[in-house]
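So this first bit is one chain, no partners, the form predicted alone, shown in structure tokens.
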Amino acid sequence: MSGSASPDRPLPLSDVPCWDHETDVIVVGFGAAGACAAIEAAEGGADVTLFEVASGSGGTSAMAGGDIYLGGNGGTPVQRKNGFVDETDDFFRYMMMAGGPDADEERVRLYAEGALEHFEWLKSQGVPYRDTWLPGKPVMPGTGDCLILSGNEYAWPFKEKAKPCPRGHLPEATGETGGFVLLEALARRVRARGVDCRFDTRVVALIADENRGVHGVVWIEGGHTRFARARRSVILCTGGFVLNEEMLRRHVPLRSRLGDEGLSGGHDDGSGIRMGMSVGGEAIHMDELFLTLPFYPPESHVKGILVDEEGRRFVNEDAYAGRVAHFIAERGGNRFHLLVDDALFERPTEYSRIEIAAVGETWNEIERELDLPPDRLAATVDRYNRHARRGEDPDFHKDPAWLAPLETPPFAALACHLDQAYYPFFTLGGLRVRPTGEVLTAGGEIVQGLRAAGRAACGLPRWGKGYSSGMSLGDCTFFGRLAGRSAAAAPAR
């Protein structure tokens, strides 16, 4: 009877033979968004069942560094402790720029005004935070410190519109385990709230009435097809679609430029997005990716300059590595080089797969070794050096703190080629939702009985060139909470 049901086709309500399980709220996916949705729905008095395809909690969220982008209201306690004042309007303006041309103003305003309370809520769930700040441009430092610069705060053009402030908040964790620490704390609270957690269960379709209102899910457990009713709402927290090659090739133009470096906990197959679309939900910004290139650490390499295969600069190198990677991927050609001198050079990290492409005593030697157009590279470096000595960059507005003339031989060109270096990515597009998680049609109507959060929805991060580390987990946790709270308050049907 469920043979015709799939993520792309809901099972008609009239075809349900019997309900194997009934509850108020069904949450699909036990990552950060699903955990927060389940906690708030349970605290709102709802009976909650959480379905997870894996054998335990975590999802892709547990693989992340764990930083959450927070600020506003004068600053979090950690920001204030370390001498930073972060006014809500500055936070709001930055987040609007980070969201890109189609930033969701209502969502951004709610987040900017509620981020301080959200930080206190995370701490109350048992997520551990120190009150220390780590200067510079650390990437998943694993030192246990909390506050880091994690985006474009001090880079042009963002610094022109909003007063810069560090806003990445990391849990206290040793090594690259911040996401795991965050999810472990949230999972403990989910269990403490009495949520019915069902692992090794795959939700394969929604159950909908003739008006496409959602009443439950079809799930597979132990090879058996079962039917679960949600009296109030289903909340899809199933992640993005970075593992679905067909969806990537259909929606993401940059896919053809990238390798197979999709970031996922193993189940970001787009099934939740497809389920939402199957009942009329609209998917938006499906072409957008988080994409990055770890050309730092070492931090000194930010003072180098990036050139394309014509030997021309094209971006301010002090921007967040995710923004830089997008400028690379959208530019013609595959060969890109980071130019450094002996004063700046340190061997790139092994995981970056950035190799030394050329070494020479002059930039003309580097140019010839790379087979670049004659005198182009030398002219590019000469122009950069002349302005850098004066502490200025009229071409790309690199901050003076990261300007240094490249004049100490030997010189080196590091290969940041698209087909060689490490360019990890995940998807940002998803279901169009209200801040409360309610899924919307293309006409702006609410799909009854269905909500979504996390990367199954299109939330705060929806423009790769504006992404800051911590925006996704901030979006997942904050709006996962709102979806759970809204679902608990929905009238039973």
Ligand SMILES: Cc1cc2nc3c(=O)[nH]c(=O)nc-3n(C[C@H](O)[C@H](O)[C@H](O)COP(=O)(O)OP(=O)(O)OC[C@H]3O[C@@H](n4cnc5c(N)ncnc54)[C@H](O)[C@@H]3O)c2cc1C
Given for the second form:
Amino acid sequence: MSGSASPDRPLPLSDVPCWDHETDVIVVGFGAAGACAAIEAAEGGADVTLFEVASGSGGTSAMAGGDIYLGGNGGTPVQRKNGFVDETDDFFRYMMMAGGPDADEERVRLYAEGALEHFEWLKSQGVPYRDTWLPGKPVMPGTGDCLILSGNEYAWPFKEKAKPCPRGHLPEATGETGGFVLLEALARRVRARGVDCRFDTRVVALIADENRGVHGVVWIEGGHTRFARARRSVILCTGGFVLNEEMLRRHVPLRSRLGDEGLSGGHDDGSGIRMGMSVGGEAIHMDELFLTLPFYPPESHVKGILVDEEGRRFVNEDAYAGRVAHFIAERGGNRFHLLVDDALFERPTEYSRIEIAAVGETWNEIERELDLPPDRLAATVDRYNRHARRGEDPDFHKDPAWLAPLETPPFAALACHLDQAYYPFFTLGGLRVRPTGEVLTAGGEIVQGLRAAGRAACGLPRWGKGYSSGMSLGDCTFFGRLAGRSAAAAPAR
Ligand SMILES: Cc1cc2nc3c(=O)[nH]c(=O)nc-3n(C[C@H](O)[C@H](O)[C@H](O)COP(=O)(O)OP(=O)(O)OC[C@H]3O[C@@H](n4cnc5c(N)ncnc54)[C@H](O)[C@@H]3O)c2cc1C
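If the structure you just shared is the form predicted alone, then what does the corresponding form predicted together with this ligand look like?
To see the whole picture, the full complex is given below, headed by that same chain.
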């Protein structure tokens, strides 16, 4: 490291001894966001250099299911082929709800209007898609089918504000390799566009002038410190901060409720977010997580009911598992149970670590076995059953499609305890950016020469309770492209 420069402290421009490398655009990180930024910057006529700390491309993106959340303009060809009409306004309204109290309207509008074109662009980059639809509530199905339901579209309250439609688009891939297939195609395109890719290089600091305008990066290669100049822009695409325990503890109150199930390809240490902050960039929604509990599959368990340690329901169980997990984590206590009857029971997946906590012929028996307050559980189930028989859920508005009275013994309680079941998570907070990726200060000023995309930025997904699978990669790829285009068009300094 040169002098005291670090991710938290830029190297003053005047301290650069000499430029080891000069280019128009520097992209840091070769995941989905970095790949898309590099492709578009190169297509925009810029010389592009990509620094990647790992020995190859992919990042967390290559580990993903590859699901991308798309729709609008009447529907993608896959949606239309399978009989779904997806108007832009419905897509927009859903995305605004999914973005939560601080949804970014400008960003959502651009995405809702541009997602159809983006799908065509992904295909033109060589990402393979079938035109098939897989019904139900699949999670990383690995069948190679394209269209899946991946969010809260058909669940209350979302279904009341926007006409529901499935929007998860998976690449054609065997097993759970969708993200790998996506990144393979994008990486091929990056190479074909002549981007100078430098692996095993860690960017450790930005280089900034006295006005905090960014001119380049300090990088480490083979133990040597080097200095690279970006004539137009640096684009930080370094991923989130799920591996940075100190940042998690500082920013994410839910952290203390969760285990060590942070989802990452290995380098989500928040370095890009810290570098952006070191030149005045603001980080926003740093407390928000994607968090889930795979209580389905089996799909029949969506018809079960979830109760807390007082034996009370607290959520419509047909919501996306990510939303349900947030309701669990925000509630007091550690012990949560999914109640099912014999008609619904199937063994939970091994990876969910959901175990059978109690089995009984009556709900009172289960209640005693779980050491819950007397009659509470039996009363909860009784009330649920009474309404479910009429196809109603006045308390939590579960859709009639998922309502079934729990009345076929034996009954079971499945343990979804926070300290035992599998609750994986990744971070949604990051640098505050314009849709062009330009990093903003707390006062709303643009940090000159700096852009960010993907989970280093706070983009479309910014509210854990609204997250739908496919929103992160949708955001990374769509706004990664915009950042690349905008960087290539920026004036050279
Ligand atoms: C198992 C799993 C399944 C998922 N499934 C989906 C899904 O189906 N759909 C969806 O939308 N999301 C999914 N996600 C989330 C999604 O994969 C990530 O949010 C997304 O890939 C982040 O992309 P990114 O480009 O911002 O970061 P990454 O893909 O992580 O890329 C960042 C790159 O930057 C590099 N880097 C970091 N710091 C430095 C540095 N200082 N110098 C140089 N290089 C650096 C890293 O090595 C990495 O290659 C999933 C995640 C996991 C783990």
